[in-house]
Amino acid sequence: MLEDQAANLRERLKQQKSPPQKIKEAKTVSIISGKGGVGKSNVALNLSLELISQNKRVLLFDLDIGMGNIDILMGMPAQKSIVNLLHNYEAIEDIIETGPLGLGYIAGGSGLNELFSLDTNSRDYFFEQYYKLVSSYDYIIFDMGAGATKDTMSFILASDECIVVTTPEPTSITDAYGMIKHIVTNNPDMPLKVIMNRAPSVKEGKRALQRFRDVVIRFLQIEIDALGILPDDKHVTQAVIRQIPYTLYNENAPVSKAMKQLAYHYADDMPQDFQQSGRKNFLQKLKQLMTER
């Protein structure tokens, strides 16, 4: 059934040369963090699972150079990546991988670092070749690298929204936060949202989750919406040793459950038409940023 839910979007992809004028693009999100070591990835990919089980369609692309894991995660090596494109100009949909139910993903892999330094030529056919997802999906999630590189911050510069993701932990905090400033000075509109990360207790993250926002609030005058709050839960663990994701391992355990409800309430704020009037789209911000590196 995946092979052939595989097969089908690579058909829509050979056949659509360019989506028409006006259609229903992806939503481009960034999930970051402002240091490693917070789960972040775990995160970009559950949360990936749990909007395609309420029938979205998603493809997670690893950009997070060195550390890219979201196969290892799966259990489910990828025989392909971003360096098949880059070096063997493939088309976009022969390196999309099939992960569980039906995710698509792109692999990071050591081609990685010339994704953000690409000659002009390299860099039209990435573009050419992303503008041909843009209809094909409801959300284009990118799983960045922990903290601010001059590369890739055009990714997260360009995306629609930031999902930031830290824990309670003060040095967590300390650096999500000088995360939060880098991209607010660069662009003071950036939708910003938060999940906390393996909270103690429901009681102990909420209030890491409000002294963090007070903190955002009170230095750089802005609001950042609490996505949600994720338990500090040992089934995390136990699955990634199993290479299977935690949602998947066990449906019924703390983390889990909080990530279901973290997705529903995510899903069900993304209104119909996302994108205002006369707002840029990804790929032309994304286009004026790197121009202008």
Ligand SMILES: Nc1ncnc2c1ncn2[C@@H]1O[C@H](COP(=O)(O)OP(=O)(O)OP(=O)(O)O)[C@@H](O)[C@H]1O
Given for the second form:
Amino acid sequence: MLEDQAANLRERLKQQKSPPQKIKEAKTVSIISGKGGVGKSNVALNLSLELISQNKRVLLFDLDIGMGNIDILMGMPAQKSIVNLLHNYEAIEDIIETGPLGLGYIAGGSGLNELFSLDTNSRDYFFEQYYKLVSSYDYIIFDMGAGATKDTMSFILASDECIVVTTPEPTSITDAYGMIKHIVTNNPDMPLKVIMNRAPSVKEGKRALQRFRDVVIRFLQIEIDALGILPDDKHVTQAVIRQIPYTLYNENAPVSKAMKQLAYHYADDMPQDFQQSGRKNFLQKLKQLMTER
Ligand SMILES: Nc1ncnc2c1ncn2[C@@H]1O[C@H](COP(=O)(O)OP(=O)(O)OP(=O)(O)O)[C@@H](O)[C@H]1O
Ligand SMILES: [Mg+2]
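Mind giving me the form predicted in complex with this ligand, seeing as the form predicted alone was just shown?
Next comes the full complex, and the chain you just saw is listed first.
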């Protein structure tokens, strides 16, 4: 049975035509942090929903190994996960769940471990399936775990962009800096943006953001774009408890208003020439990184 599947797969891969040269490709974005619990998953989910409100096509991919919880934040337990694709060769469109506002979502969970130890056939199947997503979305957003393992680092380094989430706490800032250093050491050209989450006030948020950017420029000689400041807001905890994304739970909450504004600037920021920049795309980079390991 398995041999049949493998043979079918090989046949399909052989027949696969070379991909068309100019399709509009999704921008692949990793949401990352140094320290855990700083608000990545809530940022990934609510940013995705706000981009959808702006008529963007968004897929959210939970890449937090073993700890994936986006479905819990949405109050919609996932029926399928990446395991269905990796084990049963299910098509990628069949494992995409639909969340609020029609958000496309792929659950990862413990099955993700396997993604990094696949044989060549299964890996090619994953790449082939993933390729279908690239032309179907404007943004593919990865919710990563805190820090990075050798495995998840391939996805981070292959991304078109990383959004670093931190809070103003010195521990969170120091760990975010460490994470950025790790990324630029391996990929000096990675575009990086930072979100200051849980700011006690706009003033303190701005100050923390400026300090952070100064340190990054001074020690790493790179500019990191400030994407925005999100306030520390009790509505986040209330929304998490009710399992409703905060932007839907209360659109007038300070954090929801700030996220709306942030997403508006973010979407506006996509360079017109992003598609034609001749850069290596996500899949090319990921293939290279996963094969080199
Ligand atoms: N802006 C905010 N205001 C108040 N509380 C917040 C805010 N953002 C996050 N939190 C709190 O932090 C908790 C953790 O958030 P979240 O799960 O998004 O973090 P994470 O970085 O994804 O964590 P992990 O590293 O475990 O994946 C939330 O459940 C909430 O209580
Ligand atoms: Mg998380």
